[in-house]
Each structure stands twice: as structure tokens, then as C-alpha cells.
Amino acid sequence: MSNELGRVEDLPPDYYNGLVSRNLMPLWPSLRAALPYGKPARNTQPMLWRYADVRPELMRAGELTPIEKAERRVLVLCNPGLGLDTLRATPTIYIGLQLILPGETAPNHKHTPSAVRFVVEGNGGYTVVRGEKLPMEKGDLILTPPGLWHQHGHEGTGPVVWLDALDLPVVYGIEASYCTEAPLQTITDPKNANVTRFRQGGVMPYSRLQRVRGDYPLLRFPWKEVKQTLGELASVTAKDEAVHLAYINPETGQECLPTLGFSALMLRPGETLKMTKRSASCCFHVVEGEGTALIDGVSQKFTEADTMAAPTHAEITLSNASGTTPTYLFMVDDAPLHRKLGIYEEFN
């Protein structure tokens, strides 16, 4: 094992300066920074963004900036360890809170990053994806996959807020991030029929059997059904096991999107859950309830609508503060990306 590697200072100045002048660099002085032993170097900090702090600023943004000037009226949750200007919650995950007001329409566009919307509050909002009108109710997960046209609207009263999660840092990092705008879509499926078609796990319309393609057949996952399933799962889950559901493509059984994974977690009354240590980074959004998160030794109390970030290889323990009611969390991670790269790991 090489512990004492050569330094830049060990090289003759004329040699080093000659390398630099030719756009070359010696690897060995920086090798341990790029490939540290045992555990990756991490700048991501365990973070908690309190909705009680963010919401007033988001409402103020609604007063200051009309939708025509914003396109998407969003406050981005930025991890200070990664630099606020990089717009990252973790190295691979972008998280923002988006506001739309009654009567507004966010224009129709498509982009290369994958994105989802998780509804935080309000009624009357909707998203349109490839002509399918997707109602936005609290806790609903809505997919806007890469390359699919989507627009947002608000037909109700009061503000509607949702959490955006994108793989923007990845796509931007490979210099492939861009969007295209177009006129508003014509709504061809006003009833969001695919929620009915794929309502029950394990079954699907017979007509789909011979043409399963896995091209995002289900775009909206209603929270009321996910919450019910979590409750039923809890009744058959051992006390030392997590009550944890993955959002999947119902035709393939695989993750919903190429690079990001989404799941819902129920903490039973009084439960403390030590999560499996994994190579993936993640973010949690509190759908209902309150508790405490211990992430790499940093303890934070959370409550409804708060959002948290955890770095790769993090040790995470979640505790429900209530002894009588469950706490529900929505989770975003980059495990699908890790699996595709062949670097996904779990640690005992």
C-alpha cells in the first residue's frame, strides 16, 4: 500500500511548469484525494431545511416574481458543503420547493434531466404530461421523465407547493442539460386513467401484456393509496424490519426513473429505525408526523414538510417522536445510478 506518495514540491519547478504549460498534471500527488482508501471523501453535510423557515420566503417569491418572469418559481435547497451556487442537496440530487398560485400556468417544456414532483400543500394544482392531466394532491408523486413535455396549472384557491427532485447535477455535470419550450399541450386524458389501470400491484390490463415497453406507463402515484398500503404492510412486517415501499414502473418492476429512486417509509408509533448503511446519497421529505434524524452523528428534530439530506455512506437513524401515531417520510436516492455504474454497496 502506497502511503507516502510524491508531492508537487518534490518535482523540479521547470518540470512541473512544463507539464502545466502543456495542459498536463502528474497524478501521484493527487492520487489519494481522488482515490482515498476505505471510504470516499465527502463534502456533503447532513442538512435539514425547515418548511416553517422556507414557506414564508416562497410566499414572498410569489409576491415578488410573476410566473411569466420565473417560468418555474422555485427556491432551491442547497447543501453548504457543496457550495450554494451549485444548487445541489447531495452530489447527484437537486431539491427545490416550487410555488404556483391560483390561475397561473407554468409553461410547457421538456428537458434532459429526470424530474419528479411531490406535493407538499394545496388543492387545485395539476401537471400535464403527454396530454394526461395529473391532479396534484398532498403527498402525490408525479413523474416528469426526461424528454417528456410537461406543464403545470392551478384551478383552485390558495397556494400549491410541491417538492421538485431532479438528477440535474448529474446531467449538468456531463454537459447535457438543456430544455425546450413549446405551446401548451392539449389535454387528451383529463381523468388520469392510468392510475385506474395500474391501481393494484401485481395485476395490469391484459392488453398491455404483449406490448410491455416500460416507457413510464404510470406517471402519478396517489398518496392516499401509498399510505394505505404502508399501513397494511406494517401489519405483516416484523418489528425489527422497516416498513418501506418502493415506487416502481408497474410493467417492469424496475425503478421509475433511470438515475433516481423513490420510496415511502412509515415509522410506527415510538419506532426507532437504524437504516442500512449504503453507498447512495439520499434526501427525506416529511409527509406526516415528527421525529428525530441522526445522520453521521448530527441530530436534527424534524416535523411535517421538513426536508433532510444525507451524504453517501451515511449512518442514518430515524425516530418517531409520537408513541401513538405513525410518521411518514418520502425518500429520494441515487441508488439506481449507483447500480447502473456498478458501484452500489450496502454495509453491515
Contents of the next structure:
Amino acid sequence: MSNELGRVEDLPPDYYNGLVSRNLMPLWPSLRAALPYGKPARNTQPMLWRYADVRPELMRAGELTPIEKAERRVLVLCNPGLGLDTLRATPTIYIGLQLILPGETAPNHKHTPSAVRFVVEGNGGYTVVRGEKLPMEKGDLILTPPGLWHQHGHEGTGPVVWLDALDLPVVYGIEASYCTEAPLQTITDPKNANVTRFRQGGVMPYSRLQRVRGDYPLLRFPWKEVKQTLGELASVTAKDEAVHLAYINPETGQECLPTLGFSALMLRPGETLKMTKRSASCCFHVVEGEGTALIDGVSQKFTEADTMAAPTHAEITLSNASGTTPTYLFMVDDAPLHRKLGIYEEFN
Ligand code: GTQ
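Given the form predicted on its own, state the structure of the form predicted in complex with 2,5-dihydroxybenzoic acid.
To see the whole picture, the full complex is given below, headed by that same chain.
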């Protein structure tokens, strides 16, 4: 093991300057920073954004900035450890809170990053994806996969807020991020048949059986059903096991999107859950209930609609503060990307 590697200062200045003038760098002064021993270097801080703090600012944005001047009226949850201007909650995950007001539409576009919406509050919001009009009720997960046209609207009263999660940091980081705009889509499926087709796990329309897989058959995951399934899963899950559901592509059984994974956790009354330590970074959004999150030694109390971020290789313990009511969390992680890169790890 070479602990004492040569530094830039150990080199003759004319040699080092000559390298720089030829766009060359010696590896050895930076080798340990690029490849630290045992554990990655992490700048991501354990974070909690309280909805009570974010909501008033978002409502103010509604007064200050008309939708035409914003396209998407979003406040981005930025991890200070990564620099606010890079728009990252974790190295790979972008999280924004988007506000749409009654009667507004956010224009139709498609882009290379993958995106999802997770509804935080309000009624009457909808997203049109691939011509399918998907209602947005609190807790619903809506996919807008790479390359699929999507536009948003609001037919109800009062503000509608949802959380956007994108792999923008990854796609931007590889200089592949761009979008295309087009006139509003014609709604070809107002009944969001995708939800109906895959309503019951274990069965699906026969015609789908031999299909080439590779698209996104299911775009909306209603919270009502996920919550009910969590409750039923709890009844067959041992006390020391997590009540944890993965959102999947029903045709492949795999993750719904190429880079980001989505899941829902139920913390039973009084439960403390020590998560398996993993290589993936992640964010949690509180759907219902309250509790405490201990992330790499930083303890924070959370309540409904708060959002948290945890770095790669984090130690995470989640506790339900209530002895009588469950707490529900929505989780976004970059485990699919780690798996594709061949670097996914679980520890303990
Ligand atoms: O709603 O399509 O937060 O394109 C960032 C980029 C939301 C969206 C964001 C987007 C959108």
C-alpha cells in the first residue's frame, strides 16, 4: 500500500507547468482523492427540507412568477454539500417541488432525463403522458420516462403541489440533457387505461404476454392502492423486517425507470427500522405521519410532506414517532444506476 504519494510540490515547477501547458496532469497527486481507500469520498450532506419552510416560498413563487415565465414553477431542493447551483439533492437525484395553480397548464415537452411526480397536496391536477390523462391525487406516483411527451394541468381549485424527482444530474453530467417542446397533446385516453390494465398483480392483459418489452406500460401508481397493499404486507411481515414495496414495471418485474428506483415504506406504530447500508444514495418524502431519521449520525425529526436526502454508503435509521398510527415514506434511490454500472453493494 503506497500511503505517501508524491505531491505537485515535489515536482520541478517547470516540469509541472510544462505538463499543464500541454493539457496533461500527473495522476499520483490526485490518485487518493479519485480512489480513496475503503469508502468513497462524499460531499452530500444528510438533509431535511421541511415542507412548512418550503410551502410559503412556493406559494410566493405563485404570486411572483406566472406559469408562462416559468414553464415549470419549481423550487429545487439543493444539497449544500454539492453546491446549490448544481441542483442536486444527492449526486444523482434532482428533487423539486412544483406548484400549479387552478386553470394553468405547463407546456408539452419531452426530454432525455427520466422524471417522476409524487403528489404532495391539492386536487384537480393532472399530467398527460403519451396521450393518457393521468389524474394526480395525493401520494400518486406518475412516471414521465425519457422521451415521452408530458404536460401538466389543473382543473380544480386551490394550489396543487407535487414533488419532481429526476436523474437530471446524471444526464446533464454526461452532457446528454436536452428537451423538445411541442403543442399540447391530444388526449387519446382520458380514462388512464394503463392503471386498469395492470390493476391486479399477477395478471395482465393476455396480449401483452409476447410483447417486446422495453417501453413503459404502467405510468400511474395510485397511492390508495399502494397504501392498502402496505397495510396488507405488514400483516405478513415479521417485526424485524421492513414493510417495503418496490414500484415496478409489471411486464418485466424490474424497476420502472433506467436509473432511479422508487419504493414505499411503512413504519408500523412504534417501529424503528435500521435500513440495510447500501452503495446507493437516496431521498425520502413523508407521505403520512411523523418520526425521526438518523442519517450518518445526524438526527432530524420529520413530519408530513418533509423531504430528506442521504448520501451513498449512508447509515440510516428511521423511527415512527407514534405508538398508534403508521408512518408512510416514499423513497427514491439510484440503485438501478448502481446496478447497471455493476457497482451496487449492500453491507452488513
Ligand atoms: O414537470 O416536466 O422539476 O421538465 C424539472 C424539469 C419538472 C416537468 C422539473 C421538468 C419538469
